[in-house]
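Next up is one chain by itself, shown in C-alpha cells, the form predicted alone.
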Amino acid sequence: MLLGALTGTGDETRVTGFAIDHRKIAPGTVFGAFRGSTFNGEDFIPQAIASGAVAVVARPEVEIEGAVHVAAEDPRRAFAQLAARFFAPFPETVVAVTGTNGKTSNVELTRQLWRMRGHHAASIGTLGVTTADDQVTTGLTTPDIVTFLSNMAGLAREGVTHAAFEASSHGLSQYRTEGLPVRAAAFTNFTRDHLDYHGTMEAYFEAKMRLFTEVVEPDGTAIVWMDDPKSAEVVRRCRERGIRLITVGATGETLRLIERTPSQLGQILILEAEGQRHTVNLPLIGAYQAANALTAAGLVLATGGDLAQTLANLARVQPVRGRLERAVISRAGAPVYVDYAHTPDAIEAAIAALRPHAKGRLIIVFGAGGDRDVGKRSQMGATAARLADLVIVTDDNPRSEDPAAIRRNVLEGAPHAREIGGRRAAIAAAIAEAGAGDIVLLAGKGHEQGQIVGDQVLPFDDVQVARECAA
C-alpha cells in the first residue's frame, strides 16, 4: 500500500508495516511516536528513521527531519485509524466487552456459541487468540494496536467471520481497539480495579464508556447487565448516542432473569423473553457465570442469532479456562476450584458461586498481585474472612515488591487468616485440611501458566499444583 493512500497526501512510498517500537522498524514502516508513562517514544523517532521508517505519527510541536510527519493532536487514535487502513480486511462481525470482570468468559462463550451457529469464530483477550482449532497466547488481555489489528486481520485471511475481543479500560483509553467496525458492545459490571494507572474510579469508568460512546459503530448495538449499580449510567449514555439497546438480567428486558436454581453440575434459569417464559439448563455454577452466559447470549441476538436456538445452545457451552474451572477432587473427596478472581467484588462473586455447593467448609487461597492498586488488597482480604469459613494468604504475582510486605497489605483485611508465603505449600495446605464436604478454592491466577517473581517468570499453574498436591 502507498503512504498517499493511507494519508491522502498523494506520497507513493510503499508502506510496509505500521509498529510503535522503534526496535521494530524494517524500511517502508510508519512509526507511532506516542508520550507513555515509562517511555516517550518521541525518543526514538530519530532512531525509528535511521532504521527505515517512511513515516512518523506524532503531535503537530515534534519537530521530524527525514520521514513524513503525520500530525495529530491524539496520536494513538490517528496511527490507529491508519494502521487499521492498512490492515484491513477484517472479520465481518466483531463485537467487544468491557467491564472489571467477566470480559474473558463473556467473549469466549460469545466464540462457543457463535460456534454452535455455524460460524467460523474467533475470541481475542486475556486466554489469547482462541478458534476452534486453536488457542495462542498473547500476554495481555488487550494487545497493542498493531498486534491487535494484525491479528484480526490474520483471522480473516483464515477464514473467521465472526469475533469477539475483551475491551480493557488500559486498551480503550490508549486506543488499542480502534480503527475497524465494531458491531455490537457489551457492559458486564464495574467494581474497583487498575487505579494504579486510572487514579481515580470515575477515570476508570470513563476509559470503559469510551467503548460505547466512540468505539461502537453508530448504528451498532449495546448489550448492558442491568444488575450493576452502574448500568443505568451505561443506559443513559447508549440512548444519548442513540444505539440500540439490549438488557440482560433481572432488572432487564430483552433477557429477563426470573429465577435461578442451583444444581449439582451447574444451575437453571427461568427467563422471560418476547413474551414467553425459557427454561435453561446451564452447565457452569454460580450467579456471576449466569451474568456471563446471559450477556454472551445478548451478543449472539445482537448479530443476528435466533432467540430459541440460543438459548438452547447455552446447555451446550463448555467452562473458560480458569474460570471457576475444577480442577480436581482430592482424595478425601473436597472438589479444588481455580478462579481468575483478583478483585474483591470478584472474590465475593466466586465465593457466591461455590456456597451452595459446599455441605461443609469453604476454604480459599489467594494473594495479591505486586506493581498494582495496594488500596484493593486489604478490601479483598476483609471479602474473604466475611465469607469464607477458612482463608489462607498466599503470594500472587509479586513482582518487583516484597511478597511478605504484600501479605501484610492482605492480612489488615483478614488479621485471623492464616499466612503461607510458598503458593505450592499454601495450596497443598489447603487441600491436606478439606474433608469431604468441603469445597477449596484457588483465587488470583485463574489460567495463568506462571508466577512473576521481580522480573523473573516462574512457571506455575494452579490447576497443575492442585492436581500434584492432591495426588
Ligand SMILES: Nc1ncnc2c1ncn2[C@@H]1O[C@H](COP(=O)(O)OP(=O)(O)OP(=O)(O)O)[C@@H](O)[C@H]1O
Given for the second form:
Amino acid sequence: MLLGALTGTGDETRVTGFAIDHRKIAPGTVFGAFRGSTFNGEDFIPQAIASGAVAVVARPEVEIEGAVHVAAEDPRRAFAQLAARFFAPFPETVVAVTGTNGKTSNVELTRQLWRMRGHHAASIGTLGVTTADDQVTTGLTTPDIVTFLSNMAGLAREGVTHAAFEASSHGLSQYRTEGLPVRAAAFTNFTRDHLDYHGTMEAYFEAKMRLFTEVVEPDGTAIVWMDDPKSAEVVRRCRERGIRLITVGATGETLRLIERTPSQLGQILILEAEGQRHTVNLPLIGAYQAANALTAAGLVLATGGDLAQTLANLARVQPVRGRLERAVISRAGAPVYVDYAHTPDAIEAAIAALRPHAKGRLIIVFGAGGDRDVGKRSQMGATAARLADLVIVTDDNPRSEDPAAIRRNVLEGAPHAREIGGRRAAIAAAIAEAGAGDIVLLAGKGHEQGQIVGDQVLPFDDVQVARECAA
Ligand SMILES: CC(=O)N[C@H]1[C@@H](OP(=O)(O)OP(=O)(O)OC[C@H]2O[C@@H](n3ccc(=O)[nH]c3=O)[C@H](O)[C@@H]2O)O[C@H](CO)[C@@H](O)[C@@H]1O[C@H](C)C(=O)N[C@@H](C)C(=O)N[C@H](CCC(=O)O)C(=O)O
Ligand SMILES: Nc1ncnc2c1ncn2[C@@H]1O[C@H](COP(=O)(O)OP(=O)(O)OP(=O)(O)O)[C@@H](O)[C@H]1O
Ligand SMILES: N[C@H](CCC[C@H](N)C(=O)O)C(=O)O
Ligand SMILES: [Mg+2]
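If the one shown is the form predicted alone, what is the structure of the form predicted in complex with the named molecule?
First the chain shown before, then all remaining chains and molecules of the complex.
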C-alpha cells in the first residue's frame, strides 16, 4: 500500500506495516513516536529510520530526517487513524465495554449471545482473543493499537462479523483502540482502581468517558448500567452528543430489573421491557453477574438482536472463566470459589454473590498486586474485614515490590486478618479451616496462570492449587 493512499496525498512511498516500538521496525514500516510514562518514543526515531521506517507519526515540533514526517498534535490518535486504514477491513459489527469491573464478563457474555444468534463472533480483552474455536492471550486487557487492529483484521479474515472488546482506561487514554467504527459502547460501573496511573478519580473517569464522547460512532448506541452513582453523568454525556441510549438495571428503562431471586445454581430475574414482563433463568449466581448479563443483552439488542430471543438465550450462557468459578468442594464439604475481584468494589460484589449460598462462614483469601494503585489496598482489606467472617491476607503478583510491604498495606484495613505470605500456603490454610456449610473465596487472580514475582512469572493457577489443596 502507498503512503499517499493512507494520508490522502500523492506520496508513493510503499508501506509494509505499522509499529510503535522501534525494535519492531522492518523496511517500509510507519513508526508512531509517542511520549509514554516510562520512555519517550521520540528518542528512538533515528534508530527506527535506520531500521527502515519510511514515515514517522510525531508531534509537529519533532525534527525528522530521512523519513516522511506525518505531523500531528496528537500523534497517538493520528497513528490509529492511519493504521486503521492500512489494516482494514474489520468485522462489520464492533462494540466496546468500559467500567472498573465487569468488562471481561460483558464481552464474553456478548460473544456467547451473538453466537447463539448464529453470528461468527469474537471477543478481545483480559482473557485474550476468544472465538468459538480458540483463545489466544495478548498479555494486556486492551492490547496496543497495532496488535489490536491487526487482531481485528485477522478476525475479519477468519469470517468473524461481530466482535466485542474491552476498553480499559489505560487503553482509552493511550488511543489503543481507535480508528475502526465502534457501533455500541457499554458502561458497567465506576469505582476505585488504577489511581497509580490516572492520579485522580476525575482523570480516571474522564479517560473512560472518551469511549462515549469520542470513540463510539455518532449514530451508535450507548448501553448504560443505571444503578451506579456515575450512571446519570454517563447518560448526560451521551445525550449531549445525541447518541441512542439503552438503559438497564433496577433504574433502567430498556431492560428494567424488577426482581432478582437467587436459586441453587443461578438466579431468576423478573424484567420489564417494551411494556411486558419477562422471566429470565440465569445460570450464574450473584447480583454482579445479573448486571453483566443484562448489559451484555443490551449490547446484543443494540446490534440487531431480538428482545424475546436474547432474553431467552440468557438461560444458556456459560460461566466466564475465573469469575465466581467453583474450583472444588473440600473434603469437609465447603465449596471453594475463584474470582477475579481485585478492587474494593469487586471484593464487595463477590462476597455479596456468595453470601446467600453460605450456611456457615465465608472465608476470603486475597492480596493486592504490586506496582499498582497503593491506596486501594487498605480499602480492599477494610471491605473484606467488614463482609467476610475470616480474612486471610496473602500475595497476588508482587511484581517489583516487597510482598510483605504489600500485605502490610492491605492489613491496615483489616488489622484482625490472618497473614499468610505465599499464596499456596494461604489457600491450603483456608481449605483446612473450612467446615461443612462454609464457603472459601479465593479472590484476585481469577483465570491468571502465573504469579508475577520480580520479572519472573511463576506458574500458578488458583483453581488448580485449590484442587490440589482439597485432595
Ligand atoms: C502504563 C502503561 O499502560 N504502559 C503501557 C504503554 O506505555 P507507554 O505508552 O506509557 O509507553 P512507554 O513504555 O513509556 O514507551 C513510550 C513509547 O516508546 C516506545 N518504545 C519504548 C521503549 C523502546 O525501547 N522503544 C520504543 O519504541 C513504546 O512502544 C511506546 O510507544 O504502552 C506499552 C506499549 O503498548 C505497554 O506495553 C505498556 O503496558 C505496560 C506493560 C502495563 O503494564 N500496562 C498495564 C498497566 C495496562 O495497560 N493495564 C490496562 C488495564 C488493566 C485492566 O484493569 O483491565 C490494560 O489494558 O491491560
Ligand atoms: N458488574 C459488576 N459489578 C461489580 N463487580 C463486578 C462486576 N462485574 C465483575 N465484578 C467483579 O470484578 C471482577 C472482575 O470482573 P471482570 O474480569 O469481568 O472485570 P474487568 O473489568 O474485565 O476487570 P479488569 O479491569 O481486570 O480487566 C469479578 O471477578 C467480580 O469480582
Ligand atoms: N488488569 C489488572 C489486573 C489485576 C489483577 C491482579 N491479580 C493484580 O495483579 O493486581 C491490572 O493489571 O491492574
Ligand atoms: Mg478485564
